[in-house]
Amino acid sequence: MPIFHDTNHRTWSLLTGCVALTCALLGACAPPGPPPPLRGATMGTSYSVKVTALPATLSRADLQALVEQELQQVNAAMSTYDPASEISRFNRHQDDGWFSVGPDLAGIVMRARDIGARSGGAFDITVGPLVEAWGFGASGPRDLPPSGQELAAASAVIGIHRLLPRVEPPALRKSVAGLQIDLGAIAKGYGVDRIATALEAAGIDSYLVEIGGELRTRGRRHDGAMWRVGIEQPAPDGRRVQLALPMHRDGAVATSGDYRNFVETNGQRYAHIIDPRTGRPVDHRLASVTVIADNCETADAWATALSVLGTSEGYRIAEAEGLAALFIERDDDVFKETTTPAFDAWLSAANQSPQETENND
């Protein structure tokens, strides 16, 4: 029978010493640390996968292979840099008939159209020709802004209403031959979700998955603390944290901003975020938008849409949609925050969560 009282102090001391020695030799008194993060390159950016622990049946090499397999499948369907991908083949397709694609591509186009409609046309995955015209595409920056004629030509082959998806059987259809799609504003979020789903299927219930700054978390860190997400201050001259966002429950976070990707032509600064409704770069004081959602695809797409809309119109739509959104505006050298009720509720719920250690990433 274990000794839990002080009637045999010598025996208790001996047992305590033995336990301490055993812990020192075997390292069993402290919980093991998490496996090292997985890191790599994908979609023109980087990815990171952190897990609290690995199941006994899954090695770190197995985890790496699992992640890479999911990313390869996403790129095979949605990469505009791979000429053999489904999206590249559809973009080269000049016919107005149905073009067969896989269910993943048809599904994401369907959901992108839905967000495009709900955002009043601010989110449009066909906007690529305008992005190219303003010097943010594959051809690189240009010396002068596009002419009115160039913008008219680009606008004639864009428009989410000119793109039709079909889920069963999965296919896409374009009503103008020059229409192309680019999923850059939603594909990273979709990739994060694919990896998260694969991790859960493999028995991993606590993780942080990130691609190019878009991320999703589940569970908690190995020390029991919440995952915390650093929301960057939208300043081009450095990397400072504006807000450490506590992930008190499972969720995804995405940020869109114009503070790092822009061009200057004849002293005029043009943001890389193009408003598909006007054909021009956005021209407002909104520097970045962060959205919290249940999945990263949704957060990614809405962050872009709200960045196009600006604080006033974006806030109105975000509130109507029940989105948890943080808008950060420039006001000379000061950054002004505007939050939706759903974002405030997220922070309030986090503050009411049980006490935890402060050793967070």
Second form
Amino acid sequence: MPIFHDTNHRTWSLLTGCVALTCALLGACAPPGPPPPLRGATMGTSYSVKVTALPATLSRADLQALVEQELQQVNAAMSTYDPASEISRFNRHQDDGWFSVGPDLAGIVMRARDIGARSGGAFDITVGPLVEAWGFGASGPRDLPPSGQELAAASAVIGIHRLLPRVEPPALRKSVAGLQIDLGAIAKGYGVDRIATALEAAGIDSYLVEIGGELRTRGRRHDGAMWRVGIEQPAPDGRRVQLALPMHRDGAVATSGDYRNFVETNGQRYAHIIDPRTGRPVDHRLASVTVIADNCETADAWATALSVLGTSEGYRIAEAEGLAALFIERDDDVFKETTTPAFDAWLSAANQSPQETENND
Ligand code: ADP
Ligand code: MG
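Having displayed the form predicted on its own, please output the structure of the form predicted together with ligand ADP.
Below, the chain from earlier opens the complete complex, with every other chain and molecule after it.
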């Protein structure tokens, strides 16, 4: 029985088995089903949290408050849509001296910089002025593509080497006044991890946490089956599942794709992911990239990085990094999959797990 999660830009399908439904229909199975999922809005999209069971000391309202509190803290540090957030204040700051921030923001900038370097500059959290110039930023879509002059002005203030993070004491520094940070490609994953950590601290050891399609699972569903994550077929109008990914061990899954999030300007379609090396939206046949990692921040950032790189260069880097990645290219109605060895290993480990063997019998 597929359960569809509608978000702003994409629908994710989380496939659940029929056991719960069958039990409900027969009215004969014990124990009772899991608590209904928590849902809400955050980061311009939606979130959902499923837990297998609530600890005796925690009510559903407590859990919702816990989740909301984590999200509030993440947004207060990292939302570019909140003018009072740390990141917005740093973005407005025009000086080249150290700017004090909390350890969370300094830490994510450090890690984002590291992925930037490992991806050969494809992942770049200073890309904001270009995102804005192409009509994907807070000021919204535009009628015409940016002029060469605008692009040159935006390019002059981007570059990860112009941003210095410091952990002790936590602070950021920019070497050019117009530098901006945009954590849009990593913050959802980070938010998922923060919720996951908070759930674990509250004694919850089986869950599925999702923000805007980026998700992390731990343990098993309430019926003992593996969590399954539907990887959507990357078509703007489609809601079909390309692959039901079995979560045979704890992990996170993120997908980056331009099949639904794009703008049409002057009859031309532009993707919301920018290649910082060219200053232009990515432009290749790659429709989506899915990455499995231990935590969702890593999966989210690498999914975007590999989207920029495209299948051949992305595959090479993903393989060298030992990343589990699935690239889906679209050619008319044909979807071509390319998987890294680590992704294949994930699927075969799932197929060999005792439960999967039982299910397939
Ligand atoms: P989605 O929002 O669909 O989950 P991503 O996780 O790939 O997609 O993030 C896309 C966002 O990341 C863009 O809206 C923009 O804010 C930012 N971004 C665009 N290009 C890059 C890039 N090359 N490196 C880092 N961030 C980027
Ligand atoms: Mg991302």
